[in-house]
Amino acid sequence: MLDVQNLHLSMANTEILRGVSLKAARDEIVAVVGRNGAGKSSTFKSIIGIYKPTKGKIIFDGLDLTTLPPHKRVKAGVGYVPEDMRIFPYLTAKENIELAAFLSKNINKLDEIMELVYTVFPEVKSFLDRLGYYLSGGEKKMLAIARSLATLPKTVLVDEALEGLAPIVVDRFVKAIASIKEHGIGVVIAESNVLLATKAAERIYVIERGEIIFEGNASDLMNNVQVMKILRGA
């Protein structure tokens, strides 16, 4: 269980997050939805340890992660896929995955990792030996998620998991996210597009100006006129 409690974050004398609280169990897919600049990525970067919150706690499976460095959070079971994916361009897809397995001390479980990757994204087999530089946007996103799975996480955070994908590719990624959950790995996605988020998530948080303003399922969100107006910029 990921339990974020009253998270505050300030940068350059500007308050970015204001009391963000959310929970995500390992048997569900949760989305954090908000407009660009609302605080989605800042929340994820605070959870993984890239940003240092000014207040609040981050508890994961009973362990307080709040002051731990990022590598210890990964070791505790939190995976992270950044919005820009950060694929190593001059390593092959396979080498990108192997590097993540090596750095997380899971290289001895590489066969298990690759079996998991192929179950979630069988397409990866077709570009394993291709350099990251030559992968398409969709392939890079597959590889970024696959690389995160190489850390054998209990929960994975995927920033803008579906943004910029063609409709047919969105459906493919929604199925992949569901497959990750079926392997006992919790998934938390950040999305700007509310309609894409409702395709994948079972429970949704809406963040606006660094505050959580809604929690519920897709149907409740779509029927909430006030929150939908905010998301649409109306």
Ligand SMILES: Nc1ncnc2c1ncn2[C@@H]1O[C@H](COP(=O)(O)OP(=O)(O)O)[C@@H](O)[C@H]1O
Second form
Amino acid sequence: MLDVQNLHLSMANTEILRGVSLKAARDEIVAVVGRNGAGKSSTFKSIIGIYKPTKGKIIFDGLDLTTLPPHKRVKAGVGYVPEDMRIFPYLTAKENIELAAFLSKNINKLDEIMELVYTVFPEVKSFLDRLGYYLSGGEKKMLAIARSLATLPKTVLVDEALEGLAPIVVDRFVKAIASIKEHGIGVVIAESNVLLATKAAERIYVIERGEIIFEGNASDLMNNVQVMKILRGA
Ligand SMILES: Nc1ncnc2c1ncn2[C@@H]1O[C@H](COP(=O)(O)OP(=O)(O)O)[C@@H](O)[C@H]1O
Ligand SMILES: [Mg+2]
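Just the form predicted on its own so far, so send over the form predicted together with the named molecule.
Following is the full complex, with the preceding chain placed first.
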């Protein structure tokens, strides 16, 4: 269970997160939805340890991660896919995965990792030997998620999991996210498009100006006129 408590984050003299709390269990898919600039990526970066909140706690399976460096948070079981994916262009897809396995000290579990990757994204097989440079946007996103699985996470944070994907590809990723969960890995996605988020997630948090303003399921969200108005920018 990921338990994020009351995160406050300031950067460049601006308050970016103002008391963000959220929970995500390993048997659920959770979405953090909000407009551009609302604080989704900053929340994920704070959870993984790239940003340092001034206040608040991050507890994972009872372990306090708040002051640990990012690699120890990954080792504790938190996976992370950044919104810009950071695929190494001059490594092949396979090497991108192997490097993540190596750096997270899982290289001896490479067979287990590849099996997991192929069940979630069988497509990866078809471009294993291609350089990152030559992958399409959708392939890069698949590889970025596959690479995060190489750290054998218990919960994975996927920033902009569905954003920018062609409509037919979205359903493919929704299925893949469900398959990750079926492997006992909790999934937390960040999305600005509320309709895409409701396709994938069972529980939704809405963030606006660094504050969580809603928590509930998709139909409660759709029926919440006030929150939906904010999400539409009205
Ligand atoms: N490193 C940074 N320095 C200064 N401001 C930042 C930094 N990172 C994010 N911000 C600001 O924090 C706010 C939230 O950004 P972000 O978390 O990226 O939003 P989202 O992912 O929801 O689009 C934005 O106003 C953004 O400009
Ligand atoms: Mg973002």
